[in-house]
Amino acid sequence: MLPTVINVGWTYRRAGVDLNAHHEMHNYAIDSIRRLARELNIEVSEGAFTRFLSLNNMQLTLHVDGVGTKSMIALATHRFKVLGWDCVIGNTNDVACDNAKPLAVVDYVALRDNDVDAVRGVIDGIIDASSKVNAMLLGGETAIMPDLVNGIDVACAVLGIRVGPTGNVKTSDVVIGVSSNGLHMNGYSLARRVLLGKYRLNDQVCGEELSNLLLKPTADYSGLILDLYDSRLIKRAVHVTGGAFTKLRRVLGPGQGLSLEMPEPPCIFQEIQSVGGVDWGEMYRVFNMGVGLVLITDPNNVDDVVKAVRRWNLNPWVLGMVTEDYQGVLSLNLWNGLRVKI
């Protein structure tokens, strides 16, 4: 029998993130959205990540995301251009996973003050990122609400055309996991309450000061992703945010399930589970534990996606299989022995 984990200290819920209720608000907002496209009788095709609607002959998607508290890390170093950076790939990043290249973006910002430096800040990695994945800013809000914001938020749309299609998930296909850039865009309310209830922000933790580990961008995987489709060596691709692994759901059929072998995690993230006593499962379901994307492919095709990905200068894991599981269970073996269920 392999240990079980009990949960003794912090979760995402306890760090004021009810997922339940999140998934409670997101699908109340998939039902809406069905309900306006009858109404109006506009054909909408569902992706895992976003939906496209037809327009002579294209199918385009607007897709938005934000960069989330995260933004309190950048607010407190004064260091804004990872929050342009982020609010772009994490939008092009998941697009791409339903196989969608992005054509333009526009940004949000809201502010507490008028802060002029971090607005540039913002808009010089807004300009980086759409320029790594030839997407054109297109414009975009600021907006000064010192009764309202307190501190700064920002997020973008971007537009995307599909440009080819994603495959059908089988069992005994074959899980390959991607190596991130730390936290990403994700968990920040909890690693935030862990983490800076210990430490300070220009504290050591992991060898490195602690407000670069929490700074570094989002990975683009967005030109990967779709040299993949187009090669038809992938079938799905999963860009891991929210909800970290449950995410590998979106793209499996009735009656399958994961069966992963997980690597060892970053040492931030295991930091963030020793100093907050956070369960192994709820950092499954909240962080991406070092694995930001996971490619599903025919088994017939892994060593070339394991190249591809090198190629990008990124790591790869052969992590396991779609198994058959009518309960869709995703059962992850971790790498200290452990096994978590989510």
The other form holds:
2 protein chains.
Amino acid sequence: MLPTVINVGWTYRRAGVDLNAHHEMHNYAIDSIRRLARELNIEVSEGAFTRFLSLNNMQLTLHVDGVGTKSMIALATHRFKVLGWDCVIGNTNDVACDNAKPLAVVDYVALRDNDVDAVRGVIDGIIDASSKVNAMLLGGETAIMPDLVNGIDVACAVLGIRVGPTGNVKTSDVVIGVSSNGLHMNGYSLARRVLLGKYRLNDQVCGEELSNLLLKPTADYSGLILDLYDSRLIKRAVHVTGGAFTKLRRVLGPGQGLSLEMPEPPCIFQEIQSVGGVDWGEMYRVFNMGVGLVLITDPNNVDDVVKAVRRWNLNPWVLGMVTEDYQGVLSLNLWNGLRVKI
Amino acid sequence: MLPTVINVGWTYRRAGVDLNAHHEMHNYAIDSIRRLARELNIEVSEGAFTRFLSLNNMQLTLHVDGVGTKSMIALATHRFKVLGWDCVIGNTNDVACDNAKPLAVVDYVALRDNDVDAVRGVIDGIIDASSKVNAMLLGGETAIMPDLVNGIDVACAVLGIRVGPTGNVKTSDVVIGVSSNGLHMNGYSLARRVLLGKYRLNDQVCGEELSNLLLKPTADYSGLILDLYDSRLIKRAVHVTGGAFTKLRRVLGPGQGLSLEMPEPPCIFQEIQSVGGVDWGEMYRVFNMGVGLVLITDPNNVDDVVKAVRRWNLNPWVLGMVTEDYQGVLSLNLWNGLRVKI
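So the form predicted alone is up there; where is the form predicted in complex with a further copy of the same chain?
The next block holds the full complex; its first chain is the one shown before.
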């Protein structure tokens, strides 16, 4: 348990994560990548979430992501498998959004102790997830660093191959949300600060043990997304992860905005908001709020997309449409009557 | 500075890194990978250091490695560029040893603070190294995790493509060592414990400021290695990293051993050994001891290999030959008259 007294008005920044600084780091990386591409004279094609390298008429992508401080909940409860699962699925969901099929995975585990059981658990989860998405685990690195890591950190890199194009989003295209399975792997620095200031991990919260709520595995969307692209039913897919709904901007054209009716979020998100006094706009910048994937489709395909989502045992919501009004500002009408712009 | 009093007999294990536990983790991963390959019915070909996936008649590999606690020296002196450089080169050296050319890189940086300068420095080093080895940086992830990381952790994954075969090692093949540039990125948990118990980072050690000695960039061997494979001058290359000279076993056939005359290691390694009272065998299991790369060649090619190494401004040593005597035991005759088996 953290010894923090909870005040009203928690933000991601107060919890230690400054999204502006993160944005600055990201921009520096993007500029550096472009400079390198010019210098090496390598043609790199940009997806919305990944970059592709041409090789013998194939478009290959590499993508990397880590499970964040969800690992601290896993360590406290000695349940490591979900970290391996999330590490793979968090990446393959992203790669699929650019219409690329995952081919191979490598993992990186940094840990404080010589904890063989923890590493076995992580590997078990990686194998389950790799098997599910049909990607081959090609190797990994385990670094034992007692002075550097307070627990366990898990990241994965995924190799993907582009299987087809994505579409251009037009005004009046329809935006469909797909249910998540808990927090997935984002916002844990804030969620932990807020929730563990009030609760213990074995307390009942929202009718369930808190540790269970916080360790739900990330939903696997890659099969659904690739199917929908393959049958030309969607133009774009957005995995709601770091930056949450602000990521939607990456698929919008110039001058386009979104006006969305957001469904009531699952109890755990409402609990974080109310216990932490977190601004609702901040909530939608940090968490998936029950909507882990967003699909953008031509109005004629809405019914087919909704049916496809249900066939994958996920819940769809028609959230709204692409507008010309907001010039990159996303306007979210919440189920409780509030309206936030992010 | 660490407040530790240095006793005689430091080992990697006492410094927090248990190579037996690490070995157990590694074996579990290998078994899991083999099980997954059978389950997915994917043919994976095993290099000595990486695994290859077949895709349209190409053999692709993914490899991951991190810079370890060298980052703690970088953080203390605010010199981050070397971390990005090492992160790429540590991987590309390994990939080249399996005769694969690096194509693309992604990085993963986990850090305690919203330290934009640190991340910029790391990215600068990644770009320099990627440019040097002609690999494209395709993306990365920066995770700010104040509760999980005491400083900065940097790992990279590299995509490589196999460009040719490696050879089978025979009895009487010759073993050639190639000079390293300092500790590269291995053994820092032990080196820091030992050296920082006696010295400060700005003390003069071995005629140089200690921080400079500990932050020398990893030597880039990939161009040399790929040239030597291409001209059929070597059968195998071994990058001396985690596990140090024990890695040589991976390229030996059944029943083969090595008997090598090791050159005098640079002063910094002798300093670590004497200050820490570290067993000499342990030194050769943990550190590169001045020999960052080992090449194995037919006796007829020794002169050409030695010349090629010199052309790359690196120092070669003819260390000895492959024997039938040792059955996997490596016998090292040290310059000081001692003999160690590892």
